[in-house]
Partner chain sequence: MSSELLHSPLFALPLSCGAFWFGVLLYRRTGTVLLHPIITASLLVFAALYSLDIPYRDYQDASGLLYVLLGPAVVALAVPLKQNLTVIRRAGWPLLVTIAIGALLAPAVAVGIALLLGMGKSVLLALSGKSITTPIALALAEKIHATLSLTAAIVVLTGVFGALAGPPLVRRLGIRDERILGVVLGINAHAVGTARALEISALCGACAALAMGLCGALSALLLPLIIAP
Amino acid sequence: MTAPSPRELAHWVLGIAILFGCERLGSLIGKALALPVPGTVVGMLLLLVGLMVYGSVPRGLAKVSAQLLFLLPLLFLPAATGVFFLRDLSLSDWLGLLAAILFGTLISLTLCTLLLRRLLRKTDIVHNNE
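Chain-only structure, as in the form predicted together with the partner chain:
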């Protein structure tokens, strides 16, 4: 591994600054307008709009984001571990929860698939008639 050049380093710092900046700005806007949406999501939408206006993703930002998203499981590891320490759920709660997750996911997977196939077929027919 070669050491990053000062230029690359500056790109990374800029990427990190953009992420933290959007998060702060999003939280501030969310609080000021008393939005029901989490501030971080407001920040994400701000960045998305910014990137669409800018036209492309700055290199440093792309690198830092990819790195951060790879580390995502590590970031929510403390929260995930907490599930082993939950004491206020009974066995029947857990069984019901599992049933809701398994069947809910199967049903929703099926419905979404059928819906999208139907919609795509419709547009394909329109395209063929044109």
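Residue numbers count along the first chain shown, from 1. For clarity, a rigid core is taken as the largest C-alpha set superposing within 1.5 Å between two forms. Nothing here was measured: the structure is a model prediction, and the numbers come from that model. First, how it differs from the form predicted on its own.
Once both forms are fitted on their rigid core, the CA atom of Arg24 lies less than 2 Å apart between these two forms. With a cut-off of 2 Å and the rigid core superposed, Leu116 has a Cα displacement that reaches or exceeds the cut-off between these two forms. Once the rigid core is overlaid between these two forms, Thr81 counts among the residues whose Cα shifts by 2 Å or more.
With the form predicted together with the partner chain in hand, show me what the form predicted on its own looks like.
For this one, just the chain is written down, with no partner chains and no other molecules.
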């Protein structure tokens, strides 16, 4: 394994800074406006809008995101373990939890599809102009 070049390191730092900056900015906006959604969700929406306006994913952000997606199952482990301790919930709590999971997943998939479609359309335009 070779050491990363200073340019690669700068890309990684920039990618991490973008993710961390969006998370912090979303938390600040969420607190300032007393929004009913977590600040991290606001941060993800800010990142989505930023990427849509920018038109592509910066290289550093793509690299950092790829590594985070690779490690994503490890992030779900504590949540899956926590579900084990929720066995005392009522039926209405379980229905609410399932509805939140279902709608959250559908909203996430819809937003990812819209972003991917927009990025692919932009990539096709760039390739057709070359």
